[in-house]
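One chain comes next, on its own, written out as structure tokens in the form predicted alone.
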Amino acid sequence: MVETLVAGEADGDALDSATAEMIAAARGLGGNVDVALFGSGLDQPAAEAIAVGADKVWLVEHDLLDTGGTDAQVAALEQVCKQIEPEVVFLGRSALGRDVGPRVAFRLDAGLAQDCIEVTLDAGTGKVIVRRPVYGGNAVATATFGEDGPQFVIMRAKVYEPLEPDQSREGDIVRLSVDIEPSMIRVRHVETVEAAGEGVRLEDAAVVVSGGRGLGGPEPFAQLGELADLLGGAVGASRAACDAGWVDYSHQVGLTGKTIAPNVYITVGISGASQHMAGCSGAKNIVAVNRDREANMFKEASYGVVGDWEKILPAFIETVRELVKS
């Protein structure tokens, strides 16, 4: 049993859906689990995320915090782990992750391990036991920590299931306020432009219609996303295809874009390298259309479909168009 922090986050007025992740895998290693959330007006996250395991919620709350953005974060996070001192501090793969753990994990001295898929805890020393994808995914490390300081775990999204919301839990929220110096934020807020979104979210999406370079350009992304839309599904995208500029960095899933678990991923001239597969390996059922029958993605495949996809994929649309009518 380890005494847990989970530096959250959250989405608008709701707990981050990977926030609820870390809160299931803090608590299959026992002890009490804290969660920070840092900003302001987050009451109702803080009671979400008691509703999905969370013992203390700690509001860490400062005007910077809303505007001053990593070095604000570093600095904040730095000061809650001394308060409370955690054995183990889970951040999500986020920008908070991967900027904001490392240079706290530094400041404290402690071991980090970065893209972690899986954790476990070692009865015997009390350390936690970490897998995590190495080698572009094509294998994955079994890693632990050293004798000193808390030990950093930055999780990937996607890979644990949130526990169900318990509205009758109960779980102390308290707020907590830091000292941060103006001095140490090193960037100027000006604005903040949002992206108009359309439909669900890509890392929500209980269904993905991704595209690759074997679709040969941009405009048949528009075909992917009238399926989609039938399907209520997202469409996502290989690294290929949005390097060539055919669709914004936004649909990139893989290793270096976002973190997927549909129930389905249909994929469509993707051939299935190491580091796509590294962001879709939750999905549930993968169907693959693509000419090559050597293409990787047919051994990940579900069900496959060997083919040109100028043919396939409009018989396909037509199909489930009709399906959706009757």
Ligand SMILES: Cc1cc2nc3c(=O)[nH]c(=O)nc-3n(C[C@H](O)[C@H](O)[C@H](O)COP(=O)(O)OP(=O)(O)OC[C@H]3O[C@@H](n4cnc5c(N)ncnc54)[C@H](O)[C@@H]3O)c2cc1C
Given for the second form:
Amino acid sequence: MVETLVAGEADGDALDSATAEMIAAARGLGGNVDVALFGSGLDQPAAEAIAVGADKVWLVEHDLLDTGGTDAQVAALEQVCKQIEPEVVFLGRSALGRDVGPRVAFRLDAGLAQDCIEVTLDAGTGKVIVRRPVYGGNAVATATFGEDGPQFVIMRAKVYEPLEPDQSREGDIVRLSVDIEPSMIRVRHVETVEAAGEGVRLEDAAVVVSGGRGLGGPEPFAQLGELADLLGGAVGASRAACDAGWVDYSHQVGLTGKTIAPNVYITVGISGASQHMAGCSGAKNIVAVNRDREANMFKEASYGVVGDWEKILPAFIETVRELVKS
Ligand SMILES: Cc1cc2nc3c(=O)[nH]c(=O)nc-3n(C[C@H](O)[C@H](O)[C@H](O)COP(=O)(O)OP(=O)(O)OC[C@H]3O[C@@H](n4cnc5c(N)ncnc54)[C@H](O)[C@@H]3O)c2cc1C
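Since we've got the form predicted alone here, give me the form predicted together with the named molecule too.
Whole complex next, starting from this chain.
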């Protein structure tokens, strides 16, 4: 059993889904699970955190946490860790995990493992064992931590299922004020620009329709969008399609893009490189359209059509339209 702290995040008024996933991963280690939420007005996400498995939620408050960006979060998380002394600290692969986590781990002389997809406990040493993709997703490494300091685990999203919310679960919500001096804020937050997003978020979509280099240009993405709309889903892309400028990087699925776990993942003109599959291996069903019957995507797909997308896609969209109408 280890005492864990999940450095949590809110998504508007709700608990961020990646935080709920980390709480589930932390519960699997057997000990108490504390969650820290940084900033003001987070009572609702705190209640949700308890419903999905947290034992105690620390509402970490300071005016500068609302305006001071990651410098303020670094100061706050360091103080929370010193006060609670967790053995394991979980963070998501957001700015918190990529920027704040490593800086706090350095200050605490702690070890840190990025991009973890599995966390278990070594009963012998009491240390956690993590598994993480390496070499561009071509291999998975198993790692553990040294003797001293808390163990910082940065979790990839969509690899753990959040626990079913139980509104009757009881837990403590504790307010904690931290000491942050304005002189600690060296990066000035100028503006937050919301990514222009329409419809369902790629990471949360039950159906994702993705296109790759095989589409040959940006225009076919309009057809993928049409299909995604009919299915109530979202549009994704391979990195090759994003690099070509056919579609914005916010649509990229893969190792250096988004991790998705939809019920249905339809890929059109995507070869299935390991770096792409690293972002969609959690998909329940993959449907592949590719003219190369040897394409790796067919090895991963539950359903596949070998052929030219220009012939297949319009007929497929028409059939789905008829089915949706009826
Ligand atoms: C460190 C690193 C990180 C990376 N991160 C990512 C990542 O996050 N996401 C990602 O996607 N990639 C990533 N990549 C790139 C990855 O290795 C591949 O290069 C990329 O996924 C290929 O994209 P693609 O499948 O669209 O293109 P290709 O590999 O060129 O495949 C195109 C496919 O389209 C098919 N095709 C062509 N014409 C047609 C047609 N008319 N009809 C039907 N099918 C057709 C072809 O048979 C082929 O299989 C990364 C690479 C590195 C080194």
